[in-house]
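Below, in structure tokens: the form predicted on its own, a single chain.
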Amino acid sequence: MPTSELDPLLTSLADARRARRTVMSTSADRAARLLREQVVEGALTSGTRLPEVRLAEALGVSRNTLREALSQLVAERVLRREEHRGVVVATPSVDDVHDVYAARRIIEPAAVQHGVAHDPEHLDALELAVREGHAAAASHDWRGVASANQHFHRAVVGLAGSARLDAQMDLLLAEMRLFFNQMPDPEPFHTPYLDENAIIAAHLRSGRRAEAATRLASYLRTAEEQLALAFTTGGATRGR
């Protein structure tokens, strides 16, 4: 992404943060925050480099607070440095198809099937997510189905009930995003999973858990293997 169509999503922050009147110049986690959310949204992509003046002065940080921010997304392996470039969004591996989809696999399902949260504010969430998915695919907005996606598998983990996990799966969500965007053709990946889930909403709905929670962990397997084979086989390039 070159610099100039940073300047978006640089306003936007800016205009956000006057709207809220929040001021960040003491907090690099809300403003790691902010970023990572940008990256979960599909506004920052894989190779983007983050010039560090004018992000700090979006967020309202100082630049000591912003490298800190910048410094935790690298350890979360959202971002990296690069000689010459400074820091960029990072481009993920094959290795790191496989090892989020392995803690998924472990997180995901237990939630469906275990979590203390299946409240209908949480359901209804789940079923919001669907529906914001449907439209954006009407409208043939495939960033639009990927965030959708994003937004019911943060909601599948809120049935946890648990802080702790909604704040990790965050962070899986982020390099999610970055693989969404690795898939030369978004359509045909994401279209399945518009029914698939409706389906795993409907279930909780009835209090089906244990059918859901199957039905989500043959999913996640699925999804795996065509992003595995996307990266493996040259397929995945957009956005290096």
The other form holds:
There are 2 protein chains.
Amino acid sequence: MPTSELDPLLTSLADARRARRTVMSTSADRAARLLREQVVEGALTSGTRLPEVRLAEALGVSRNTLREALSQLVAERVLRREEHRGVVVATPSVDDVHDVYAARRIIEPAAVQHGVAHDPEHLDALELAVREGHAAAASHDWRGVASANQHFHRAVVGLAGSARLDAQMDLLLAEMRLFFNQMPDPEPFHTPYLDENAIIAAHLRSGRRAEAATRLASYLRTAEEQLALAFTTGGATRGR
Amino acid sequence: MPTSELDPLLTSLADARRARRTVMSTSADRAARLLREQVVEGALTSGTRLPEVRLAEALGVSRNTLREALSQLVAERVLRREEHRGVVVATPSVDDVHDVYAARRIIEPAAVQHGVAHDPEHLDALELAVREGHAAAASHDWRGVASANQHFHRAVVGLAGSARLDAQMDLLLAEMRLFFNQMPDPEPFHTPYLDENAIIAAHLRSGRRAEAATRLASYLRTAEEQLALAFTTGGATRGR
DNA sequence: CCGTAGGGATTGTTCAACAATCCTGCAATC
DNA sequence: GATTGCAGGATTGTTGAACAATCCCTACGG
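Form predicted on its own done; form predicted in complex with another copy of the chain now:
Now the full complex is given, and it begins with the chain already shown.
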């Protein structure tokens, strides 16, 4: 290939173009992103039905493109489609809690112990999430603590160095938000794990992977128990 | 609840109804399932564009419902959408190979070692896949060997006991099919791993999880190298 | 050889419609 | 009084046609 010098320029332009694309994107994608955001942020509590016509005009798109967005979100498990009854925000049960944690207990400790991307960049992301969590806790912002916690676990999976695994983890974390939004009193659930995160990050910074992995594993076990307990006893507000 | 005796009948009916729903399903879902099948079975080689009009009339659905199906499949990464250019069967690169294997190297050994569903049922599934592979090899059906291999690894992940992880693994295995379909000579790639599968299954039947996990880990490492090698030197037929 | 204008094809998106299905309320019945 | 039957309305599933925006290719001109 004789063309040599301008190659970097070409690729950078292609990148920019792709970036603008992802910013602009299509109407369906934009609608999907908005809806996903609303669901994950808890603005739409689980179980609420989403009528297509109202939703479409609220988003300023036609019903058909809205349905494309909905298909996308249903495939991501963020929404559930019940035939001829409409799409609803998923209403997870305690079984879903166990299923999600079964997956997390497999993925996260393994990423810590056998990940191939334990570079400074990812370790920085871990510690950044820890600091973010402490800051949010200082101002009694439990929602911020929850966000920071999720950022921490996303960073944990990032250590594996697989974009596909990262995407999968994002889906799992989105479902976690649904769990939280369904709990009666989510606040005390998050704070205890702040210190645990800090310890794990420190272990990893020093290269003590095994310790970090076992710590994370037991961490996840207790978190699962607590969450399941809150679901059964606390009478999580099931969909009517 | 005083109503007691007919409760089982009620639940069984509800189950049947749900089952029929998943069988019949909607047009969009059916189209999506057909397309996914075609892609995974290798009938549609990677890189081929899928024009909406022709595809729609081939499937006997309108363009709008087809687009719903396509949105679904794009969300599943089975297809890739390039704006204003159409959806194409994903054309994986070497980077994708490494990414997929990074995920598998995290998930599979961990499922073997720390899975919570090592019950007879799942172990039977493992051994069934082993036998299926040997049978296919006996009749020199390399495609059958590949299928059996995938069934084996799906069963491995099944040991984790997480439906979500299973679904994720199905996606990864579908991408593996794309890799194979792109290789010039896939036959000799699959057969060497038959014995390896048998050994791992035997280890697990005897409860020797650690041995099975390490064996599987090194297995995946060499498989990744071989596949990457075939991609770079073999001149995998990139999109025209 | 390089750029460029034009035309055809394909995608993104909307609108309007219709059948099928679901939900709600009310009347009729045992 | 609770259940059944039955309209009527609302919502979903699906279609067909249309149009602008964009891409791809080709032929033309410098």
